[in-house]
Partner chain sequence: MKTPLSVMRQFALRQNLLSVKALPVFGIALFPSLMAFAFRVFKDAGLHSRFDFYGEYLAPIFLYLVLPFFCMTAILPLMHSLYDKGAIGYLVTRPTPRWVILLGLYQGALLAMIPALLLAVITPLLLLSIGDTSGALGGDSASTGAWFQRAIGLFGVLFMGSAAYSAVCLFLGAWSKKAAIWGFGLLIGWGATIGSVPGLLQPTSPHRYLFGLLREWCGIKEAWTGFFAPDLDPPGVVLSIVVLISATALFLWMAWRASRSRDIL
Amino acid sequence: MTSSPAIRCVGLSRWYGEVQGLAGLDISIDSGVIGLLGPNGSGKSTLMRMLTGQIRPSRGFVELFGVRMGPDSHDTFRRVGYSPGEDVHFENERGIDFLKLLAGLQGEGGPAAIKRAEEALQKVSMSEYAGKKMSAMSKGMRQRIKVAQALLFEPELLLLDEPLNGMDPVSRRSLIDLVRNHATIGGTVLLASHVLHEVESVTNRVILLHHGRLLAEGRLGEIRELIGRKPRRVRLIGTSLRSIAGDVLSKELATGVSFEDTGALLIETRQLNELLLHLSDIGTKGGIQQFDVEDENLEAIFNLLVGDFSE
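With the form predicted together with its partner chain in mind, please provide coordinates for the chain only.
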């Protein structure tokens, strides 16, 4: 038996009347943590709901572990944990009852279900609030309960839609650790989030959606290389910047230099690696106190891509 990818979408499209939710998405995901990014309304939640068979594709299909998803694909959910992006819960339910109910739907009842629910609560540090009604919890607590229900049976595939939204820094950090651990033991996590620096701290593999279409997929470095059209910029702070500016221009490592109001030097280059090597070399003689390559992080790449294609 050949092993199927955890997630495979083929030509996946969905329209809501005349509004386009997602158009012609083809992706395949094996394992590890993948960040699902995109501006508001770019189709992330639509994708998450179609992955879980809650809404039907207008065209194309979704396969999880090689099984085509639809309203009758419940057996596949043994291997999947899903946390929705909306702040929804059942009315008048306590946290523990909610988890017990969902454990029961997986065929586990009685004391076993309670034990499982308590373990899941433990994982998100919510044991103390187990008996609290979900409507009386703060948004961050409900987020943790939502993550707990996805973790109930330690599934192979975790689909987390904006789980960090509304969480406090302590919970964020522990959730990020949880996601990282899940990947190290061979699981797959699809993590949709707006908080880019958090996504960046667990993974450099991303899927970027925009206007319902796939804008970029892969590792950050690769994506940055692919964009490659724009020159890179290096920002330096130090004492002998004018001589460095002249130096890199004369060695033709820079296409342009400029000084900011603060006195920092900006070097534009199309040969980043050579420039970095050269700078490291000059640096030993002193004169450079700090420097940084711009557009290197996820946020910069995100803005570059989304900005490029939306205007």
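Everything quoted here is computed from the prediction, not taken from an experiment. Between two forms, the rigid core is the largest collection of C-alphas that superpose within 1.5 Å. Positions refer to the first chain, counted from 1. Compared with the form predicted on its own:
If you fit the rigid core between these two forms, you'll see the Cα of G110 move by less than 2 angstroms. In this overlay on the rigid core, A183 has a C-alpha that sits less than 2 Å away from its partner position between these two forms.
A displacement of 2 angstroms or greater separates the C-alpha positions of S240 between these two forms, with the rigid core held in common.
Moving on from the form predicted together with its partner chain, kindly provide the form predicted on its own as a structure.
FYI, this one's just the chain on its own, none of its partners or other molecules.
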């Protein structure tokens, strides 16, 4: 393994006409598992495509393993495995034939290509479906085939774009174990997702993108501390909600209250733990039927970090 970062982006920018996909991104990623988080349209897939050489930066550059990437970076790309977010299968091909074809494009032929395909299928627990046509596979199976293609040549760097979409619980557990194992043996995994709990199940190290810009970087616990400095929102469904609103305001547990058209009560607070404890007491008396902390999903966390509380 090289001592240089697996990934280094310097001033990385990409425009699509007047639309900005990435804006001056500066990141450095060493070994381990890193979550690439962001709502749809945040720039995750644009970054993945630039890391794999599918599109070129409008400005800035990418280095992989200390090598600045360009049109002649084939040797370095052999150290990278990529699972794209979109389907890129040949529908009438069997799973093993699809992988054998990809191995052949990298110079493997005959028995060697078949062996690589079989080993990759085994790693994603798809050996028994090797002869199944892609068109007959479920979404979860197709996802596993995409991960298998990323593993064909035992890469040091894995780039996985929304790999858990559509997977059943057993397959998800298997992939999470695979990702962790890759990091344990010294590899690097960049796992893109718009679902917070998916990333939390794999790693605590995250990069957050928002509208093509780096919003935050570090350990998820540290980022949650940033969130803790901003008002949080709690959504209540129940009876006597106007009385509850007045109650939490009088006890200075809320910085603001509002009502949705559905009648649900929204409470903004900087004392989340104290508020939840108080609401739990009220709930035992039958006043609250349901309450949710609205920053438990990724979109809301991004809204909190950028100070946007609009829906």
